[in-house]
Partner chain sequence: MKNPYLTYPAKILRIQKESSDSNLYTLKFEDPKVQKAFRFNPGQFVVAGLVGFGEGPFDICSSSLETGSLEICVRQAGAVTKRIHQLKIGDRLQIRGPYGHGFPMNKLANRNLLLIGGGCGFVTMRTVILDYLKKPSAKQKLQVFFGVTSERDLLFANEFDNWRKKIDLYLIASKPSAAWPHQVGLITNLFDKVKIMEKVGVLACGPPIMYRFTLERLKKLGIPDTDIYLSFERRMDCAVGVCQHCAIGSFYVCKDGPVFSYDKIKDIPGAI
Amino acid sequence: MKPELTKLFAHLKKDYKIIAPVKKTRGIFLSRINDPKKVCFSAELTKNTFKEFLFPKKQTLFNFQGDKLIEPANSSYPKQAIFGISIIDLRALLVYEQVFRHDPYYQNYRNNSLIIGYLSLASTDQTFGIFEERLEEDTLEHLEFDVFALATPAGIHFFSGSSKGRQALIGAGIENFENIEYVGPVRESGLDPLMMANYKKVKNSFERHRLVWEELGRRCLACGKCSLVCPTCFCFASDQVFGQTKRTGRKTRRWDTCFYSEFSRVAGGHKFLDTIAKRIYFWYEHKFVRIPDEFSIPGCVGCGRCIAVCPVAIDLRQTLKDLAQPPKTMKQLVKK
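If we look at the form predicted on its own, what structure does this chain have alone?
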């Protein structure tokens, strides 16, 4: 490990629980660590993402007793330093920062967390992600983070993206770093051209390319694995769990996905997404249409995790290619 990183981890251990990439049997995962020597400094994306550490799989929001809301006894939010978040996942974090900007539960986790990005860059021509993104001169200005470590053949370059990040670097004895001012998610040149191209392919395509979606619906198992690993999937279900005493209980939320049959069920039992074809279109529309419409940023960051875990080999790159073509007949789809 480089001396600067050794100093940084030694300093962080005083105040934070450290989460970092660790090599395991099934790949590299973000995990809680005690020994910094176990950190994997690979350019490979982790199998999981930051989201489970900022947006838990299940969380009790509050207890209630009659008309009184009571904070849960275990509602403390850990001070955690999440190291090794790639640029791709920092783009996904932008989505969370927009969607949950006024959510106190997410903000409590975020305010107690130190976000440390990391990129191992072998050359200026290096690309990452399924959309072959490159590190541009202004990339970091449009990402939210506290510290960013860029490893190059010449050494490690540190950047601070917040006052909290600057304090962490100075506290670790790292004085040679550059301050980056966040200027918003949208670049001065305008909206992301790739985002807009994909937007046009997906928007209103359910009827225009009906056979593409029906074929995907036939193949898809609706298992939800893609949603679980996707860094920009944040849907949840809310539950009220009633206690044994009258008018007592708790309110919880847990991860959910539009691929599950009950996701779109409303009062009276009607389901708006009553076929798998509709559910998979809904998922694509959320990534490529609704998030860009609402926040002007991509809802798919091109990490490729959904492709890696899909048990029936559905590849969103192929879907986008199919949507760019004139509508196909079912005979053509079956031949392919």
Second form
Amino acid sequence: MKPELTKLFAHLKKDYKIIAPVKKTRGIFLSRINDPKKVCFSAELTKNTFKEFLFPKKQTLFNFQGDKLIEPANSSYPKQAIFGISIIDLRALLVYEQVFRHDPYYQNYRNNSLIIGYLSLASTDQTFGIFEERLEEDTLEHLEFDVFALATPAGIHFFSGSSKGRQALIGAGIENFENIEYVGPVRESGLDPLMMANYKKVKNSFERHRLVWEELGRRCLACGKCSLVCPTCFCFASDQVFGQTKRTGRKTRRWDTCFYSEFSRVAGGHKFLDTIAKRIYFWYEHKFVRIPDEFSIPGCVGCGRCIAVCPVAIDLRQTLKDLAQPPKTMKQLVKK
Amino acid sequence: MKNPYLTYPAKILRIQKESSDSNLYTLKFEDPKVQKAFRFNPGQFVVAGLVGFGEGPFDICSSSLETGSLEICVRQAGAVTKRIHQLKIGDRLQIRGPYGHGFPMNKLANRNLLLIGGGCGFVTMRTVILDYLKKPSAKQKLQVFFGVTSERDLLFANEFDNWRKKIDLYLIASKPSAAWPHQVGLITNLFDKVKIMEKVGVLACGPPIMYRFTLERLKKLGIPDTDIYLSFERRMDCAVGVCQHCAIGSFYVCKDGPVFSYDKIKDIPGAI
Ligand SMILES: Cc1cc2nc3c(=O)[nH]c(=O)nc-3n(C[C@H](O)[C@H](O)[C@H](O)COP(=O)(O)OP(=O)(O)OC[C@H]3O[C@@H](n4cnc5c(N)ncnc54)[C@H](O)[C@@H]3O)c2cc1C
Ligand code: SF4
Ligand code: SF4
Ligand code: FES
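May I ask for the structure of the form predicted in complex with the partner chain now, the form predicted on its own having been displayed?
Once more the chain from above appears, this time first in line as the rest of the complex follows.
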């Protein structure tokens, strides 16, 4: 293992639970580790992402006793150092940082976590051609992280992105690092041109490219796997449940997915997204239109995880290509 | 950091049965500070519910000039609303809000208003009406359309006489009993019977089908899209623009709505 990282892990172990990429039979997963020797440094994209550690599949919003609502104690949020987050996934983290900036639960998880980005210059390009992973001069200043470790042939080069990150590095005896000041998610040169191109393709395309969406609607099983693995998917639903003793219980929230038909159901049974075609469009619309409109950043970071898990091989690269074509008319289709 | 999901207990001061399935609840926050800070605009909503059972969005329907209490009208429609209907005076509801943006009343201050409420959607119109009764304006007249299926669905019927002193109220029912003294048909039939005022701003709340037909009539009258305000219903959870359940295009009904001017949403597929 790289000696500088050994030092860092040894130091962090004192205060933090360490979460890092670990090689398992089905791929590399971000997992809780006790033994830093288990860490996999290949810098390949992990199958799972930071999201389950900062926004758990299910979490308690309030415990209640009678009418009294009690927020979970700060001590119930784990102190965790999450190592090995790629630049692609740091871009997804930006979405979370924007979406949940007023959400005390996310903020509690985030404040108790140390985010350590990682890139190996030796690793191959992992993007699916949707966005680029290349590290450019200004890449890091537009990402939010605490520490970033760049593996170069000459050894690990460290960057700090926050005072928490600086403290961790200094505490570990690593004095040679560069401070990066976060200047916001959008580059000085303006909005990401690729994001804008995709935005135009998807926006209000449900009628225009009806055949593309209907075809996807026919193929998609609405299993929701793509949204489960997607590092920018975050929608949720909340529930209230009674506990064992009288008048106690919890208000919880859990991951939801817009692929499920219940997602848009209102009292009386009406579902606004009543076909799979409408739901898969809603999913694309969120990533390629709604998030860019809200936050000026891409809602899809091009990690390709959704493509890898889809049981019916739906591939968003193909969808974006289809949407770039002039819409097919019925006539053309019949001829074919 | 303020917790946007925290609810505040409010005591039920009064319950008035309005229709076969709807009750009007007058509520007052237990904490006087919360009650004092609670201000809203016509068209905004709260999330109301019961600890352990759940919560849902409800339009506020009292006058926005009334600061000592607030009112919501709840139709029994499922699990939580059934439970709310079992509550008695003195029981408590948990409330958070107000949420969203209501009707742009300042912008409309010198305009005549046409209010169109279909069924349960009429609830939110009551705030506009009560505000007008409290502070009538020489520069503004109100025409109000209220469409229901039958007389059993009418809301606030015991207030109509009082309303009629200052506003024009038109009732229409599609399947009333033989005794129904008002118009029979769909709410859009009222456009054949009533001369709509000049320079009118339109506020509407009802089901999508009502919007489709109403918009046709409004277009025929030459009313610009920017003068038509529609209140939308969607599934909600967070009510603060995060959970995605209520999204329409790039907007959230909870945060950017529930009221949208027609020009803002008309190009979004599936909005109406
Ligand atoms: C902006 C807005 C204003 C509303 N104003 C009123 C009103 O003034 N009076 C009234 O009676 N009803 C109103 N509704 C509808 C009301 O919110 C639902 O009827 C109610 O949430 C149903 O809850 P339930 O548990 O009884 O039904 P169930 O079908 O058992 O619903 C379970 C849960 O689903 C969610 N849900 C169900 N229907 C809706 C819905 N239509 N909108 C949002 N979430 C829903 C709620 O979280 C609810 O707790 C409004 C809805 C919206 C979106
Ligand atoms: S490629 Fe797929 S999984 Fe990855 S960010 Fe985009 S939509 Fe999500
Ligand atoms: S993984 Fe594929 S089949 Fe499943 S919901 Fe996503 S697009 Fe549809
Ligand atoms: S209710 Fe959650 S985004 Fe509107």
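Here the structure is a predicted model, which means the values were calculated and not measured. Residue numbers count along the first chain shown, from 1. Under this definition, the rigid core comprises the largest set of C-alpha atoms superposing within 1.5 Å between the forms.
Enquirer: Would Tyr182 count as moving between these two forms, using a Cα shift of 2 angstroms or more after superposing the core as the test?
Expert: Where the cores coincide, Tyr182 shows only a C-alpha shift between these two forms that is less than 2 Å.
Enquirer: Can we say the CA of Thr275 moves by at least 2 Å between these two forms when the core is superposed?
Expert: No, its C-alpha moves less than 2 Å.
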